[in-house]
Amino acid sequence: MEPSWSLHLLSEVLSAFSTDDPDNLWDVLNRVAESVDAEVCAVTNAGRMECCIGLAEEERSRVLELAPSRPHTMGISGGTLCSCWAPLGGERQLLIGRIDVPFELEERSLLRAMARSIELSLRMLEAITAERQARRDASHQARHDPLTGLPNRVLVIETLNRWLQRRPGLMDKPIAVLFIDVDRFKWVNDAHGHAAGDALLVHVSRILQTAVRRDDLVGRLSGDEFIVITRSSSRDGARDLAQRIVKAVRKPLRLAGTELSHSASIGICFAGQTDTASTLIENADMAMYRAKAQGRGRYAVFEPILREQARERLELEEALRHAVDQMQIETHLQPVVQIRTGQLVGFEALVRWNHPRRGLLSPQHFISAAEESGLIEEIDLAVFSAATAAVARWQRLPGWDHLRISSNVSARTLASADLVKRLQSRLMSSGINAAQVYLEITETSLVDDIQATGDTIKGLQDLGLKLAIDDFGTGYSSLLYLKRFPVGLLKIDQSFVADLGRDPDDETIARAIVSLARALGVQAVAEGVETADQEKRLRKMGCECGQGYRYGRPLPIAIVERQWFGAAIPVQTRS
């Protein structure tokens, strides 16, 4: 074989090798076989064949058995296979074979040169393939959520922008963005740990993937926030999808040995001609908050007024943050009296915002902003501190050691991990008798997430504190929880008190709550008592205590002190 011809064949083999096509090793082997008129060409590697040309399945097994000894001849069904072996690095070998025709020395030299070239090319191919795979993996990781495998915010926005760019051809199929938030997800983490929280997120992601169509996009933005981008023939299609998701998520899930009831709130926004991906997501987010405000576990559709409301809410939160820093949050006290005797038994602490321009604001104007911004914890504790300090001072007066105080605690504050420690320091600072202190919570917050608040309530009980269940009868109750936890007061909601004497159903409910309180060994307190007739009816049904305008309005601590205890407080002790 002429040297020039050998170099030409070697060049032909090398040119057939392509790093852009990892599977073109077959083409290379065909060129090698053609260069020496061989019928067989194969690559073996650690007892298996990576590629093979010209051998039947049963013949491959025999070749693999003999490969370690690298024989020059092997008997196969077609005759004697004359072989030439050449190393390709590691345990990989190149086998070239001809039936009954041995290889000349020059051919063997050429094949070994080809093998070295193939080995170098394979190494290059493996390096390039690994680099490409690493880039693909990095790109995937940069655009996908590591927990659920869903597209993340980056890929969601990229995809949504592409859809919006093709919008003119899709006007018959409106683009809808669904912003999904798992309600009270933080409580799941606090009660069951982050592993359970992650399991819930994966569960929700699977629900979303099952609910959508193949062409829809499901993504995870962050935390417990998911997104669905969909196109349907009508806007009702997006609403139907949202309803299906709400229903599917609501089904109980068993986590950490506990059956967990959970829900999701969804905001929907339909794309307009000028909307961008960012504005659509923001608008859907606003609609989701409206769904939460309407009671959670439902969906709401974006309306332009929501953006103005969001701006106002942001301004309110900033003003409220300033109010907390500037001591504009005030504690007012409303008297609670014994209905039978009219004797003062204690007070409920209520929060007010002394706004520099709008005057004195009741909680309905700012409490929801306080909860959303997280300021509610500081507000609850500030009111608690002021109220307990005042009542502790009055308890030391002759004849007033029986006074009690109830102070409202929001569900968010109740879920705070360090609530017990913070309350303990305030109790010690005030010197109040803890047995006369009640934390007022709604029955919904007691029952809603009992796993998350159970340890906290046990800690409160260890401090000597008791619970007052506010607005009793308006939510959903569990008698088991009322028996299990240190409940000292059941407060009959003012909506039942207002129609006493006019609505038989309200009177029946009020009487039932009084009977329940008596059976549990706790006191019933009627809220919103305004008239003598209401007082009379409550007295007749055996309600022990009342609270309302008939006995006094909520007033600042200094005014309450003058009205109720002025004559009893020595001048030098007044602050």
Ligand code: C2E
Contents of the next structure:
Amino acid sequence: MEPSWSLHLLSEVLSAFSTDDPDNLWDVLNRVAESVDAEVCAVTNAGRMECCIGLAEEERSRVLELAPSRPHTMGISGGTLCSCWAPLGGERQLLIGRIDVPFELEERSLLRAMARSIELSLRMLEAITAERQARRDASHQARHDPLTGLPNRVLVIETLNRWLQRRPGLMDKPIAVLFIDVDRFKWVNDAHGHAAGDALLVHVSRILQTAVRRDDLVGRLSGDEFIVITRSSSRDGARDLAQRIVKAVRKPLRLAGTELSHSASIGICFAGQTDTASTLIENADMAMYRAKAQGRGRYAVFEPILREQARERLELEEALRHAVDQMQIETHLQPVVQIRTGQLVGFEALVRWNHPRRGLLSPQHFISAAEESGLIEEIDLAVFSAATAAVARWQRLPGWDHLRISSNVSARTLASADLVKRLQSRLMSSGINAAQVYLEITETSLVDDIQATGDTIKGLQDLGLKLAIDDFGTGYSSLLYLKRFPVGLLKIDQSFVADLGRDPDDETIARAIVSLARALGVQAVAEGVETADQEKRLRKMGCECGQGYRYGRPLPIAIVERQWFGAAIPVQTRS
Ligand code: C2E
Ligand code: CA
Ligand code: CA
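Compare with the form predicted on its own: the form predicted in complex with the ligand:
Below is the entire complex, every chain and molecule, led by the chain shown above.
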């Protein structure tokens, strides 16, 4: 019999590998079989069928039992299978089979000669497949968050942009972007460890995935920020969704043996005609900030005014940065007196911004911008330096060595890693007695970040500094913290002092704080004392110290120096 095939089919076979879909080995075998007039074509590997065409399942295992490399015949359902083997490389064999027509010797040797090329082609095929898979994996990785498996920022923006382009037909169903931020996530991470933080993030991601509809998108933007994009609901529907998420997240989660209660804040933005993915996400982010400012654990909807406010804020931050560089930040001091005797016991340092255009600004105008931009640490330290330097100078005057100074520190400053080191160098250079130096922090900043600030507070204690708990009574203090930390002063918030004599509740609270202070062995300082009546009542309840306009307003250091120590200051040490 004339060999039915020849060398020309090598190119035939090889061309099979250049199909558009090289993943399909099955397709390749078909082409091989076709070109050699065979009904059966298979690749076996170490006694396993890698791919096979033309044989029924049970016939395959029988074929595998045959010794490869030798021609065989075997009865199968369609007749007699005449097979011919060629080694491909490694343990791989190529099997060609024809029904009832045996292979000529010439055909067999041709097949063996071709085997190497087929093997090469198979390898190429595998490499292409592997590379495609790797590319697919890499693309998946580049677009997904490894922790939660959710789409990441890249994929979220890609998808949102795609949806926005298709928008016109869907105008009756507006696209809404929900920006979700886990409240106080940093605190969970610090207090319970990263594993707990990760578990919380996965938990939140599951909540989001169950809350949305099938064709909505849930993604993780970064850290504790998630996004939900929904296009299948009305505006009210998006609000309901946000409300449901807020509620679901609020349910306590048991983690690492403790019950974790947490919340999320959500900003919603509805897509307008001209919005891009990035502006929508930015807007939703701004709305999320508003939700946080309104007390966290809630949602807020974007309004254009938020953008305006954000711009003003940025400008303010920019100006503030400049102010810090240009020494426009001033330290003012307000006296603290012993109520019973009226004697000066020390000062509280209060910051002012001497704005070139707007004049002297009080902290309410710039503290929150300073906190958000991180400038607060510089500011707190500048105020601390100026105040301790002045008071150190006055302590050296006869009769004033007991003079104390307290300086405000924001939670953000307290969280800074090198605060202790920086304070230490300032204490040293001023030469002040650290036992007379207090840092005023609010109750909330103590409790908020207990783990993160714990080490810092220990370091402050080692420096000999003490804490004054500011605005006491307005936050949520725990007696435990008061005992744990080196607290030296409790400052009764001025809101309680203001209504003394008018509101019996405030009177009760003030009295309770005074006795709490006494029980803890710390001094109570009433803030915002303005009238003789307030003073009288405070004296009667046994409050030791007072601070307020009745005793003196906050004034620049130079003026304070002249007022209180003018006569005592030798001319050469005056600044
Ligand atoms: P605070 O620590 O509670 O300071 C007391 C505030 O009450 C000061 O306002 C002070 O001027 C005002 N005040 C004092 N006596 C009276 C009074 O008799 N009546 C009334 N109505 N008010 C009185 P100020 O200086 O505007 O400071 C506001 C807040 O800004 C401070 O509240 C403090 O929380 C913060 N702050 C001030 N300086 C700094 C600083 O250097 N760093 C940080 N982080 N925060 C500061
Ligand atoms: Ca204060
Ligand atoms: Ca205060």
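The structure displayed is predicted, hence computed values, not measured ones. Positions refer to the first chain, counted from 1. Just so we're on the same page, rigid core means the largest C-alpha set that superposes within 1.5 Å between forms.
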_C-alpha of residue 405 moved at least 2 Å between these two forms on rigid core_ = no
Yes/no, residue 534 Cα shift of 2 Å or more between these two forms with rigid core fixed = no
query = Is residue 102 among the residues whose Cα moves by 2 Å or more between these two forms after superposition of the rigid core?
reply = yes
Once the two forms are overlaid on the core, the CA atom of residue 38 shifts between these two forms, in angstrom, by 9.5
